[in-house]
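This document starts with one chain, in the form predicted alone, laid out as structure tokens.
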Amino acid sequence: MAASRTPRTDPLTLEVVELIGSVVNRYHDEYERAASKHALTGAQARVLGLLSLEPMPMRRIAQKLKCEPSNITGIVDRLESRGLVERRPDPADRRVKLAAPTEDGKRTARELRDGLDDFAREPLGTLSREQRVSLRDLLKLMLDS
């Protein structure tokens, strides 16, 4: 028989949680401040970026962002009627479309990026490296868990 685990509810784990919702929510309000800047949803410029990157097909996208990929396409087609992201065969296979950013929308992409104030531009960048790796494998292993 597997045994129950109590959940943890001591101060030190409740703080941690706060702190963790805390640094996500200041990232995405900073992050949609300034696709607001732009005309854009923060879900917008999220796809945008990430396709600023490489382009993509949908469903890799959405995988990437933890969404459905019917709210991918819905996302994509209002990018693409604003001329910023376009639809393209996959060179490696034909049958596949990749959306992939404009001129404009790289360049929207970019000034997106040179916009977020210092924390969503760079949330760890008052963390060491140390710090970061310490970070990282801390995060790994509660999702691992």
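For the two forms, the rigid core is made up of the largest set of C-alpha atoms that agree within 1.5 Å on superposition. Positions refer to the first chain, counted from 1. What you are looking at is a predicted structure, and each value in this text was computed from that prediction instead of being measured. First, how it differs from the form predicted in complex with the DNA.
- A displacement of less than 2 angstroms separates the C-alpha positions of residue 66 between the two forms, with the rigid core held in common.
- Positional change of residue 120 between the two forms reaches 2 Å or more at the C-alpha, relative to the superposed core.
- Annotation: Cα of residue 26 displaced by at least 2 Å between the two forms, core superposition.
The form predicted in complex with the DNA is what I need now, so please give it after the form predicted alone.
What comes next is one chain alone, with no partners or other molecules.
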């Protein structure tokens, strides 16, 4: 009568959660490895990658990274001292500083992105095209919830 309601005890779901955990670990390791190849920390690599898509105010970086704005100051400081990022004034609001990647920073971001290919090539390389389509559709479905 009372249908089992909690996914808590569903072995299949638990197995999938477990597997996703493994994927998360593997992805995370690859990301850190790619970053450290360029002597960057994970946080620095994330900020650089973000800015390579679009320059933005310090405050918005913090929103994207879900951390306090005060932290961004130090991270951008370190990227700037290495010539990968620069701070520009915002003509529209003199309080705002726009962080933007330098040419060197753009190149580093591109190489960093390519470094993730190790992830694409290995775990994903074993899947056929059809399987990758299935995986894509399932992940999209998941993330749209």
